[in-house]
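Take a look at this one chain, the form predicted alone, written out in structure tokens.
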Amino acid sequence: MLRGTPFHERTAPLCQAQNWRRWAGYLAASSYELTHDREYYAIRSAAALIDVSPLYKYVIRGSDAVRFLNRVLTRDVAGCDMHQVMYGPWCNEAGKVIDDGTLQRLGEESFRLTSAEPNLRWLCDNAFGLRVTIEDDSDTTAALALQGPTSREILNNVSDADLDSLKYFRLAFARAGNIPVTITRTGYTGDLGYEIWADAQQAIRLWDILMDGGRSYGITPSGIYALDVARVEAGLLLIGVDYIPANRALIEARKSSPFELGLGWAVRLEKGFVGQEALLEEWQRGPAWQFKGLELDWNSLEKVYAEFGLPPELPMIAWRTSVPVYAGAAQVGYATSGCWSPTLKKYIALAHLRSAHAERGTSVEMEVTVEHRRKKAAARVVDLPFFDPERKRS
């Protein structure tokens, strides 16, 4: 049964559209308002409040913490300091991912892991003989994301945080109001964001000091629409869509590699871990496929729309399809990810490309469904992220 996350009391009353989405077994309001522009544009230009407890979180504690997790993830955890976040990958032994999130370290031999999909039983697979313990606290444990350029007046303002010295991708520990929250200086936005973590019975009493707190910095609850068109524009990866995990993957052609994924600077190849060996063998080969971005010409989407008397057809909500990618008559790649960005004014998309055809610059052809025929737009193979404004790190 879907169940309501524990902001559910205060979200539900707020969602207009009651356009509700399963994530993780929980409701989340795709929209609140019956559109997500003014959503969307509360992450670029004021603050977007998120829920997004239904992220999976895992405690981890014991003297063995850090030796196993170096063990499962690709990054170098021995070298996380203190009220560090850390992102990145874990793989199986075959080098394929499956899955990614970050990693905050609250203490000497205690840390936090969150995912997107339940990962319990492969974590505690992994810690066989280590003087660990792995704690499933995904329902005990409320996140809000607060995003957007007055995220941080917001939180200065009613927790009693100094968030103006907290560095990208650090935590501290706070109270807002009287409740305790670690706050870390992360998000799926790439923009200027932070979230929020608590107890969750504490939950309704952080959501309204939060709301009364930012009330005139322009906070407005998000939902899923607009944190995906803010995530691709960022460049971020969604799990079951940019990459299946590979112990969900029915076929080998669909499973990924770190470096196939653009996370090649998340692996550390001279420590051991699991997929080590395989990710050594793909590093000094080259990885068969890159995660890139497009941008679509303009001049050329016009030019396919025209053929039927219409203008271009913007999508304007974030699609989540496979869509071929081509150089000439050859399918070189697929995109999984795309959208009209507000920001940047621009069609873009997140595609995964054989490597010979992955350059930046590189000239492709994306296929374009119009009037129920399949037809190619002219793009142009460009780095990720699309948008990565200075705020996001000062």
Given for the second form:
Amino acid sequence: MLRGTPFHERTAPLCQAQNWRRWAGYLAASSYELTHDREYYAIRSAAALIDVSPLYKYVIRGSDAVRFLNRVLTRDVAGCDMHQVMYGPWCNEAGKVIDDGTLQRLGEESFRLTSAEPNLRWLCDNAFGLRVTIEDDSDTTAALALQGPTSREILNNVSDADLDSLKYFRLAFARAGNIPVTITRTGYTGDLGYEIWADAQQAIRLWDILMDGGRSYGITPSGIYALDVARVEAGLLLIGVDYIPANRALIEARKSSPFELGLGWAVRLEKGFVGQEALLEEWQRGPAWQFKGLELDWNSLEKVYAEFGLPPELPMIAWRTSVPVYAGAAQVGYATSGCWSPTLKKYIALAHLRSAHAERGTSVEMEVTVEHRRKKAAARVVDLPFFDPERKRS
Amino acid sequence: MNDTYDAIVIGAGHNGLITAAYVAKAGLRVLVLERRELVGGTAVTEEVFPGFKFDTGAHRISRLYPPLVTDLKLADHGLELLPLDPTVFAPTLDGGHLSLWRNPENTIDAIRQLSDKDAASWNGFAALVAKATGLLETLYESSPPEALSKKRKDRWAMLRMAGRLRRLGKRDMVEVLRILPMTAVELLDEWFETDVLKGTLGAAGITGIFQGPMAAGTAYLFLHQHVGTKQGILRPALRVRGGTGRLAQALAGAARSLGVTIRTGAWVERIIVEDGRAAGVALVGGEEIVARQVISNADPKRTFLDLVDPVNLGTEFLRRVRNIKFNGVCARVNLALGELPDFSSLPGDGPHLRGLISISPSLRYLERAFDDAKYGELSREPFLEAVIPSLTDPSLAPQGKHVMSILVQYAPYHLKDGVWDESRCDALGDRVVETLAKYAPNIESAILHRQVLTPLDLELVFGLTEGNIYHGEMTLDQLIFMRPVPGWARYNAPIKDLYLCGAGTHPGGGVTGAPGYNAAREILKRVK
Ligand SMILES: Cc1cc2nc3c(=O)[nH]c(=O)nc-3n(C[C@H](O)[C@H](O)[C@H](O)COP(=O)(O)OP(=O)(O)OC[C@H]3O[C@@H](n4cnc5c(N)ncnc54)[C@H](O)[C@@H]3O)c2cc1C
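Would you mind generating the form predicted together with its partner chain now that we have the form predicted alone?
All chains and molecules follow, beginning with the one already shown.
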């Protein structure tokens, strides 16, 4: 049976839509209201409170913790400062991505790693012979994302942390009310935002403290639909949608390297890690694929719909299917997520493109189904993210 | 010590010494480092009690890989092999006994005392064993083919193997393929009816593995123990004059004469890995020695899990190495005797005391012995294999006295409750003496001294993981191209310039020299 998260007692009565989905064995609200618009706008113009407890969380401790994580992650963990957070993927020996997540350096020899899929076995296999312990904290740690322009003020009000000095991808230990929490300046929205980690037993009280303290700042419980649109705007990958984890892929072609997912910046080829040799080779060859943004051309969209006497029908909820992308008659890639961006007022999509067609500004076409018929709409290749407000980092 | 070496061999077991000698013969400068104070590994002879010298490890040899003896001029270095005849003597509790001899006619006569039918089957069975072992022999002389490889070379090797198989003729080919995965019980039941005959042959199929004769693959191990022996001689055994340790000394002498340096009391703590290649070793105590190649005679778990920093090895490889089954099941009891054992079923001194003495009255007896071990206990009635080398080699014991070494099985390394502490060690010794006393009642009073080596002792003394005498179980899933792990059966390792040469590699355990010989060939191929 799917379980409620530690916040379920609060989120369940709020979920007017009864629109639940499964996320890592938990119930997660797709949207609380009947449509997700208000929840989306909370992310971009107020503060959205999103239950992200279903993430897998591992606490790694020990004198070899850095060596161990450096072996697993493609990033240079030795260079991770105290109280820094790092985002990155990890790969199998063939250099194909297994999962991606954030790594929080909690102390000299202790870290918290989050992931979308269960990774305990992989972590343990790689920890063999090293002085580390790996604790699966997924059920005992509750997590909330507080995302949006007013999130800082809310947290400043309800906690004793000095958030004005907490930089992007850093963490602070604090108390909210009297609950001990870890606050990380991270999120999955591309906006100013935080994630708050606490003992699951304190979850309900933490929720109440945030909701009370955030009322006058427009705090809004938000579901996955709103989050999904925001993360597409932010150009952030979703596992299982934008890429298939290597250990679940049935065929080689379904696996992706970090280079093919736009994560080349997170790969430190000069240090030893699982997949290094394969990735070095790929880097020398140049990756076959790139992960890029597509902006659909409005006029072209209008035209393909006009054929049927329709105005363009826009995806307000992000779609998560594979959609062919063409250059002329040839298929040169496929888009894996797309939506109407309410903030940018553009139809955008995340796409895997053959390197030859991935240059910024390249004209391509994306398949659009209109009246049960396959049509092509013109699109332009752009760099990610689509939306990158200054406040995200400020 | 600022000499530079081309190759360092970790461990002076017989395989390590052989690899060292061959590699040196090809012109490389070789250093052998042995943690103990004496060379030989599990092929050693030690004066355990004043005047009493024991083969504390291997006490008999089935066969040394023949080219070794000539290539390394081992006879010049003092090696003399003595065939045991009878090969084996097996008493039973009902007053019966069976001896197998080097001359098949004698064996057939002995069997006929127990069963005409079995006597008539003997030659046929011996012929089948000869065909099957002939096939294995060709397989053992070369490095195993990489079954997973798509390289043309490896495909050829597979084809050649198939070719050899086909050369047996269709009938025999099918027969050999049929018996390889069988149980020892099934194989022997097809041919014989006499319990003590089947028990005594079947014992060869279980030596050193955590399985009874009713387990699949024990027929294979039975055949393995007979590779290279003359048709009709089963449970064959050779002794080294002066003790098994003389073999190690001959090998060490040969190696030294080829320029090898051997250091004892040198315990390697760590293999130094630089830029993904083995660059030398660090000893306990801190000394570091560089070399271009590092060759490990330690077992694969010791080598990869203890001596190498795990961050230098791949996830999948490490998982595979961790999963190699060791499960030691053997113990060793060494007895200093004031007089010879007197077997009730064949009293007095005689040739029977000069062969292996095997307590294996039936296959059921062996399976029962395993049943106890399966649940983590010492066998109530263990399988025993004893030798009294002082009978043919009086120098091993004071005048008129004797040494008797006994391999005991099953004494599981992993006990159901507890560990091999002193009281369990004593209980093991007592159990062995009691068992033997049922067949030779004078044994208890004949004992002057007793040494007991539990599987834990074998681990501590010889550096054998979990006390496994073969550096990893010799079961079907861990042989040939799956030894030590699939994909790495060519004596090499995922770390460049690191090699294995011990019993954990193809063709496996026992004093044969074949792993060391094959390893040297592979190493030289790559070093050139
Ligand atoms: C009690 C017993 C009885 C046996 N009886 C028989 C028998 O009758 N007939 C038979 O054919 N086989 C028998 N065997 C099995 C046989 O002896 C072995 O399978 C075979 O000798 C293994 O040879 P090896 O050279 O590969 O390894 P080993 O003989 O195990 O040699 C490995 C060497 O490496 C050394 N070493 C390990 N780690 C280090 C380190 N870190 N630094 C330095 N040195 C290190 C060890 O000290 C050892 O000397 C018996 C084994 C045992 C233990």
